[in-house]
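Coming up is one lone chain in structure tokens, specifically the form predicted on its own.
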Amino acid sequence: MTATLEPTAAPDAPVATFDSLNPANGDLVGTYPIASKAEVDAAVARAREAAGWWGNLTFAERAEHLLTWRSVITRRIAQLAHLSHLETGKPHGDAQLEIVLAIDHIAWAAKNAKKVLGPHKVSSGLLMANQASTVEYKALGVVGVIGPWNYPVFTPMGSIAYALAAGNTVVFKPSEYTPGVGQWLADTFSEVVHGRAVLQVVTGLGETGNALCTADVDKLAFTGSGPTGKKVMAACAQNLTPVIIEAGGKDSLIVDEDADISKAAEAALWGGMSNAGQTCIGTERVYVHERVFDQFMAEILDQAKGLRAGADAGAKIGPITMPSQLGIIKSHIDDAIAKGATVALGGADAVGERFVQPTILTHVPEDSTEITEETFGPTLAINPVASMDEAISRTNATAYGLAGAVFSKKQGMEIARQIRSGMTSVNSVIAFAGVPTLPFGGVGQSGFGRIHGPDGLKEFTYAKAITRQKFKPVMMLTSFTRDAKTDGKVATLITLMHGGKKTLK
């Protein structure tokens, strides 16, 4: 048994479908059903029933299933990477890299769920000293996940694996550009749990995603654009369904005058160009101290020699997966050039029918769309700054607040702490994404909520507080038998505890 939905229509009625195409050449990768609202609701109902089994397993039992799934994915990593390559166009090596990171996150979530979510004793304080207090984190029930196409394994796994480890069942709607990857994940997990509807996939277009938002799920995790995230929130609001939103970013990389220029250039180039720039936590802006700006530009242009987009084995950059993004990328490049930016690499002719060649612009006006809006293509806007204060100010002058990077030998941590974003890497780029213990998420127009780490596990639970009376209270406060003498003692006690002026040491 697999996680594939069974159509509810009559046997002779046509089933609505859509095609998954290879963005590098337009070839057909697969054809998938468009799940209707009734089919989505049916999947959620099956998940609700399966939650009775999955949620009642011990943490250790769930971990065993998740670790088995991890092993299955690991053994079949080449198969999954090839499927991701076909649907996204990204090189096999890049596809494998995101799967490797996803595998590590599955393992961490499985092994640490009990430690993070299991019962914990907490202090009851002096007033309630007769009570033993504990807090634990209970599964919500059924979690809906709407995933993106740019990292079709790693990104949704940050919700799927953590929700499963916490004891929830999951209904996953993958992007219409990568339905095969989503189906593969659901099918392999189904093997592990012997066909139980613990993780199901519903394929389709926007209406299918909307149906999942309005279905009987207990929480919904979404990754995608800001405008779509707002629609998701509006749809989920109908049932007061809480959401996690991981939207876009306009992340910057800051280069201080004492930075390792070669490493900073290498990081900026990879952060901006890998996956054809289609990375929400990728680098789109670079602010370089003016004293090392010329050195930095010489270094990054030297490293960019031979770097190109294409479908052949020698190309390290794949196609633009979503065709509509090509127009946005071109408009940003054109706007920057029209406003006075200097073309250092690529430029106006870099945008083709399927591929965009690496483009580096300098002295880009801060009011151009290349600076203010998410480009999501292999472009970098590199500007000199007079100081790190200016770099920080320009970095924070955006409605986004997802991630970023800092290269500095002495001030790296100090600068990182002043950046308004959910994540920052010092002397590396996007390293935080590979650390399972760290939370992942943004602020502002980049969304809210966290996946990964203890915060990610707790996102898919609710806190359950329990007190147990250990012995009779010295003063009975929660009773109508409480008298004026007791009230006086309470006033004296609270004054002794909190009435004096004390400073923190």
Contents of the next structure:
Amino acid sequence: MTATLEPTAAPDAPVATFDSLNPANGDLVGTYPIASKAEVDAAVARAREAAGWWGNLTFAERAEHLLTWRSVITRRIAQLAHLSHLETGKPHGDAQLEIVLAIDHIAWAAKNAKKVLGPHKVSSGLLMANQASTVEYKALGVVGVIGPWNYPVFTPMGSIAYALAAGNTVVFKPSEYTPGVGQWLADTFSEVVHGRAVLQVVTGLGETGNALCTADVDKLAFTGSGPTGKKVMAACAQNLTPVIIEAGGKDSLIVDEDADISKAAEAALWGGMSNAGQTCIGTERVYVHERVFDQFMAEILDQAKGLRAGADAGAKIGPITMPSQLGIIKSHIDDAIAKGATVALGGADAVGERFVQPTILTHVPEDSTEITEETFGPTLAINPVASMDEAISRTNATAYGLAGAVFSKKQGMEIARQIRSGMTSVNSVIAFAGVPTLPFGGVGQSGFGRIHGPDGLKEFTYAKAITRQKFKPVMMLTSFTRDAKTDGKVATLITLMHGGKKTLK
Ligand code: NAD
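Now the other one: the form predicted in complex with ligand NAD, given that the block above is the form predicted on its own.
Up next: the whole complex, starting with the chain shown before.
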């Protein structure tokens, strides 16, 4: 990505643009405008107008449009996967896989929005028994979505599809590394709704993202790095705009002594190396019970034979999409080695000009950056632990809390529950991301708010509570006519209801 900034506002001045480059070879993939503050505001104004139409459709009508879009994406999946391959460098198969998951999420959100968000009767309780109570979840209006480049379809779709299904219109600012993918998504949706501004894209750099944060949006869903997330929150605070922050992670994979070692090694290798390690929910740390540590290492090194990064068809790992990340990956490997880690695969020379070869380090000191900070490269830090308690406490000794995995035959669920993170897979990796009913999001420095599932739909709404009086109350409480006799009856009733020593069964 290179930018040609022309910050002049003169009407016939050249439009400021930036280039999207192929990270595998530096080739130009496309040139896109840098949307100014005024252009972002105009897009949001169009979205606000379109919300009058989209937000007033029935759930079934919106679902029909979303399901048509899903079919369009499915039919043109090869085209979108190729564009993602060009912009991110990831292999075609990996590009297709994230689109497959995104398609499933669009379908789920479309089909379930009414059930989750539509009016529900709730009990009014004894004190208010004369009331009929309902709750429903109303669209917020216009949602701003800011996305990263590592999963340019799947990640923003977790916000876009759910926000749209809930009845909002969306203005999407894709990463400057993947503007083409973002534009493709907006263009195809536009075909489905005959040009209405229900899903629009504004392309640009950080400043365009900042403009979206301060625009007249009703919520801002951000996915990206923690430091940028803080800037997004600060900008959104100006208008009290609520935010969702989906930030980075330092996920661990835990291997118990009774685990299927071959499957655990396979999962750790894929969880750590796929997408060149550029996965928010990727495996970065592995804690293996010391009794099976040697067996695990032999297995993973055997499975890693032939696995390499490159641009040719035989390479299963693509380039590092963002050139500035290369220095960070190298610094983490160097820091681990300098502090005493053992190199089992790859190592100090693994970081090239565009590609990083798979690197596995063991006995990595817990205070090295390879353990404490998000590396976002194809590296794994694998350490032995004396017990599962130690694996859990080391896993939790991080400021992040996004996801993780556990391999254990007997204790999988028990261990999973003790991990302070938003999502855990037992005996697999990343499985939760493909289950549309499950909420996706983190705690701590990994952010807050949830996409996917019922929680993800509600995230883009506000709860609306309504009580309707069915009949006159037995005791009129909300009136100045209430007398001492009624107060006495109220005291008796509340004592009967809550004065006993009964505890919950
Ligand atoms: P980034 O923070 O550099 O950029 C993310 C987006 O924010 C881009 O569109 C960028 O243009 C925009 N941006 C930059 N400055 C901004 C500003 N001041 N105001 C508003 N927007 C601004 O992140 P990235 O490098 O694109 O993505 C990688 C990061 O994303 C990693 O940390 C990864 O873990 C995280 N991630 C998290 C999840 C998740 O769901 N938790 C998913 C994917 C990626």
